[in-house]
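Only one chain is shown below, in structure tokens, and it's the form predicted alone.
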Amino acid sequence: MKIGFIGLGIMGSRMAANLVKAGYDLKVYNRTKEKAGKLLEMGAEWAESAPEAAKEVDVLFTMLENPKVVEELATGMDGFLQAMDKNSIWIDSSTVNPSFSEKMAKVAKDYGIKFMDAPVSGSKLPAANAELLFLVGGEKEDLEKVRPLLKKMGKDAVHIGPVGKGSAMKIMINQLLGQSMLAFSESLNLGMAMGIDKKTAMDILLKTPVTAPILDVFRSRIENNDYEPNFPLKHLQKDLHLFTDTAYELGQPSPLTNTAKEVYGLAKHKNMADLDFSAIFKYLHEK
């Protein structure tokens, strides 16, 4: 089976290695070439533009940053659907809004090309040990056929339902990550200010039920002030408008993760836009 592989980020890059890993017959492409080197040095195939990796291929994997970069990569002037086999699988794994999922699939669809929204739920780490939840959108019969793909990067893939569904609950987990992140720094910035040592608020904060049990993942970071990124908070924001945005379009309100978005947004024009998200205490302790 030949894989193609699109966007080699954070998250892409771990995943395309495990695929190399397992003995696929894989080309790669992103916009900068020094990202693939550690794969080509695996034993990927470089292709030079985005049509030529999907170029042959029974699937392809798009793992990109927003809605408008993966549009312009598959339905530009040199798209990369045009260059796809009939009949083979995009599956795209960018974290994006449901209803650009859904526009996507009857694009390719024009193109005879079968399409899968399947974001992934976990981070860099998971990414790297094979651990991700694939959070599936598309045709069962379609997931059965690439699963055994997905089991090389990730711990379980689970069919959500029909196309857009995937990106549906991928914004749904990360607008409840944003907003806890963001209420347990303002729980501790404030018990700060009023004299609590920083350790003994983590401490008990972290051992209450009331605290999302994820958040001690990221205490290290608190703690150290060290906030290289392992989610960069410019795409935690970006996923909140996801949120929102779809919020909007199916007329349900969402007051807390638009006041969320903006507080995320101002914390981005403070130069901590390529920081970890969790840099949004240090934005709130800065303040």
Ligand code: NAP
Given for the second form:
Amino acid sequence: MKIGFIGLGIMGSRMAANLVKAGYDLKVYNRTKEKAGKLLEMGAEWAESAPEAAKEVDVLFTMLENPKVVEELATGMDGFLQAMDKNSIWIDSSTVNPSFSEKMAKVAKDYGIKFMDAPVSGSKLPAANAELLFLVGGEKEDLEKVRPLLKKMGKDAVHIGPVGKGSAMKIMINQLLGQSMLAFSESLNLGMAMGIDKKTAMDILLKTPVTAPILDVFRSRIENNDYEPNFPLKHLQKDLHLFTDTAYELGQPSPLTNTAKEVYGLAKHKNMADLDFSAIFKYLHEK
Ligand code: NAP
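Show the form predicted in complex with the ligand, please, the one above being the form predicted alone.
Expanding to the full complex; the earlier chain stays at the top.
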């Protein structure tokens, strides 16, 4: 089976590496070629363009920044869809909005290509350790065909529903992630302003059932002021935007998420776009 992989950032580079390690024949492309260095040493083949990576493969993965980038690379005269074989499968693991996944599925269908949205839950370390959870939207039978591949990159792949439902589940998860981190940061910051020692405040907050368990993972970052990105803040803000955009499309309320999105947006404008999203504490705390 021949596989193409486009997008070798924090997540894509590690996911692709697990496919190479598993012995799959992989063609890779990334806008910035340097990021493919390690993969090429491991035996992956370099493609000079996105269409080149998509040509003559059975399955193509994309792991790109946002819907705009996915659309730019996929569609049009120079897009990779026109280069793909009929009946091959395109799996978009980028975090995008459900209506965008539906749109890409329609475009792909026009080219005779099958589409699945399969965004992932899990960050840099789970990507490296093949412990991601794939949230899959699309045909069940297509998922079963590619499940062995997903199993090399993740601990499980769950069929959520038809096209778009993987993306839907993913933006729900990240909405909670972004809100939890922000609420915790706000509480901790005020606690410190009220004179409660930072360590004591974190000890207690992280033990109470009202705090999301995942926040424990970020404790050492806040303690050490270390915000090297696992999940860049600009991507979290993008995901909150995908959530509020979807809420607008569906006529649903999203007041808290709109507010949270703007707070991350302000942090982005304080040069924090490329820090880890947990730097939202730094943004609230620093004068
Ligand atoms: P990243 O390191 O910033 O990588 C982004 C990728 O998109 C890179 O390959 C980048 O190419 C490419 N890209 C951006 N703009 C482009 C453009 N204009 N043209 C062509 N390529 C472009 O991000 P990541 O953390 O791997 O995230 C990738 C996706 O996974 C995002 O949708 C993110 O929301 C999602 N995600 C991330 C995490 C996480 O913890 N990091 C977890 C789950 C899901 P260059 O290398 O040339 O910049």
